[in-house]
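We begin with a single chain expressed as C-alpha cells, specifically the form predicted alone.
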Amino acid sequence: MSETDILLCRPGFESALCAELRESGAMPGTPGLGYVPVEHPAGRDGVFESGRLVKAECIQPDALKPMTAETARQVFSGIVARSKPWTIRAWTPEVVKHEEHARRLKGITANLLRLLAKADPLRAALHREPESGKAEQVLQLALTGQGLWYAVCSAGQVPPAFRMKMDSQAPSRSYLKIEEAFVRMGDYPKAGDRVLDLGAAPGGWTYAFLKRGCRVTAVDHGTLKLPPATAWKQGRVTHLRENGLTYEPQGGRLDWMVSDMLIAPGEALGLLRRWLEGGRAHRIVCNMKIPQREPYAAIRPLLQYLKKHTHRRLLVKQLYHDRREITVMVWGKDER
C-alpha cells in the first residue's frame, strides 16, 4: 500500500500548500494543478488544504484508455462489500475554467461504475448517492496529470462539501462566505445578537445577521445595498460611515464582531489583536486578504501570534467560496 497522500488545495496555491508542509516537517513532492503530493505527512488540516486522499494509489494515464474491468476492479479493491454501502466523492479544480476537467472525471467514474456492474455485481449493487446518508465507505478519486488517484476511508473522515447556496436577496457573493463560516464553526447566529460588522459594504455579511433576528451595527463608508423589507429598518441595523479599521464600538461585550475589507496582512493581524487581547466579542470572523506572492509567509505572523496569544477554539482556513483570501475564526470560552 502507498504511503502518499493527496492534498488538494484551491489552483494556484498548490506553493503556499508545499510552505505550509515544510514547515510542519513533511515533505512535498512536485505539485499538480490543485493538489500537492506528500510522503508521510503530518495529520493536521492546515489553511490552505481543501481535502485529502489518505495512501492513495495511482492508475496510470495510458490505463485509462481505454478502462477496462481489472481497472474497476484494482479501484475498487478496497470497498468492503458486506453491508457497508460506499459511495464516490470525485474531486476536481474548484475554478471554473476547469470544467472540461470536471466533465472527463465524471465521464471516468460512470465508466468505471458501468465496469464494476458487470465484474462485481454485488459490490455495485451496494452502491449509495451521497444525499442517502446510507454510505459507511467512500471512495476518493481525483484526476490529474499523473492520472487517476483513489483511496477508499470511511464516511467519517471525509470532510463535508462546503459549497453554500446563495441567497437570492443578498446584496453580493461575500454572504456565501460568512455562511460557510457558521458551517465550519458549528455555531449560529440567533435572534437578539448584537454584531459589529467591519466593512459592511455592501452589506452580504449584515444580510446574513439580520435575517436570522440579530442587531448589526454596519461600518462602512460605502453604501449598504440591503433588500426592501420593513423589518430592516425597524431599529436592527444601524449603519456609520466611519473607518472600520478605527472604530470604537460602545457598551459591553458583542455577540460577534465580524470583518471582510480590503486592508493588508499587517492591519487585519492588529485588529484581530486589538479584538481578541481587548476580549470584546465572543466570536470573531475576520477575513484576510493575502498576495498573490509568498501568501504562506505574509500569512506566518498571524498563525505564530494566534498560537501563542488564544486560547479559544480557533480555525484559519482558506474557505471554499475565499478567493485570494483566508478567514480567521475564533470561538468558545477561553480554555485557560
Ligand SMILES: C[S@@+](CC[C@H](N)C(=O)[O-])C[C@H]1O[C@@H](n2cnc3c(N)ncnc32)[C@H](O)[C@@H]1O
Second form
Amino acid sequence: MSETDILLCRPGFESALCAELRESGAMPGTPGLGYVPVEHPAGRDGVFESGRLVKAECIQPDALKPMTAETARQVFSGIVARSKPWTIRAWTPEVVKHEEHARRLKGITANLLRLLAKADPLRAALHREPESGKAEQVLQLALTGQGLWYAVCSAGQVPPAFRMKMDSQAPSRSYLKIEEAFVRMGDYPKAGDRVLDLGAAPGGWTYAFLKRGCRVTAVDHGTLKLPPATAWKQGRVTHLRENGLTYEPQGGRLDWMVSDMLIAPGEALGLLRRWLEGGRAHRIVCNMKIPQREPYAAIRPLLQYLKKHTHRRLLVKQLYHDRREITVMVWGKDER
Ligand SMILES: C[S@@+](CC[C@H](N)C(=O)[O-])C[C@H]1O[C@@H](n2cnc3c(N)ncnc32)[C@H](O)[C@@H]1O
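Same protein, different condition: the form predicted alone was shown, now please give the form predicted together with the ligand.
Up next: the whole complex, starting with the chain shown before.
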C-alpha cells in the first residue's frame, strides 16, 4: 500500500504549499503543476491545499497509451472489492491554458469506465454521476507528469466542489468569492443583517448581501455599479467614499465585516487586529493579495497571530475563486 498522499493546489502555488507543509513537519516531495506529493502529512485543510488523494497509487504514463483492461482493473481495485454506489472525481488544474490536460483526463476517465463496463458490468452499474450525491465511495483521479494517480475514499472525505454559479445581475466576478466564503463557513447572511463592505466597488459582495435583504454600508472611493433595486428586494445600501483601512462605523456590533481591498498581508493583519480585538463583528471575511515571491512567508505572521488570538471558528484559505490572494474567515462565538 502506498504511503504517498497527493495534495492538490492552484497551479503556481506549489512552493507555497511545500513551505506550509514543511512548517507542519511534513517532508514534501518534488512538486508538479498543481500538486505536491508528500509522505505522512500531518493535519489537513492548510491555506493552499485544495484537495487530497490519500495513499495514492500511480499508473506510469506509458501504461496509459493505450489503456488496457489490466490497467483499468488496477485503478478500480479499491472499488471492485466492495459493492456500494461510487463515483469518480477527476482533479485537473483549473486554469484555462490547461484545458487540454483536462480533456485528456476526461478521455482517460471515459476509457476506464468503458473498460470496466466490459469486464465487470455489475460494478459499472453502481457508478453514479458526481452531482447525484448518491455515491458512498469516491475514486479520485489526478493526472500529473508522473502519471495517473488514483485513490479511493468515502464520499464524506472529499471536499465539495466550490465552483460557484455566477449571478448575471452581479456587478463583478468577485461576487463568486463571497458566495464561496458563505458556503465554506456554512453561515449565510439573513434579511436585516448589518454589513460593512470595505473596498466594495463595483459591488459584487455588496450585491450578494443586498439580495438577501441585508443593510449594507459600502466603503470605496470607486463607483458602485449595482443592478436596479428590484434585484435585491428589501436590502438597503449606503455608499461612503472613505478609506476602508481607517473607517470607523457608528453603532454596535456588526453582523458582517467584509473586506476585499487589494491590501497586502501586513495591512490585512492590522485591519484584522483592529476588528478582532474589539470583537466588533460577528463574522469577518477578509480577502488579501499575496506576493509572487514566497507567499507563505508573507502570510506566516498573520497565521500565527490568528491562531493565538482567535477563539472563534477560523478558516484561512486560498478559495477556489481566489487568484493571487487568500481569504480569512472568522465566525462563531468568542469563547473567551
Ligand atoms: C477587488 S476590488 C473589490 C471588488 C468588490 N469586492 C466587488 O465584489 O465588486 C478592490 C476595491 O478596493 C478599493 N480599495 C482599495 N483600497 C481601499 C481603501 N483603503 N479604502 C476603500 N477602498 C479601497 C478599490 O477602490 C477597489 O474598488
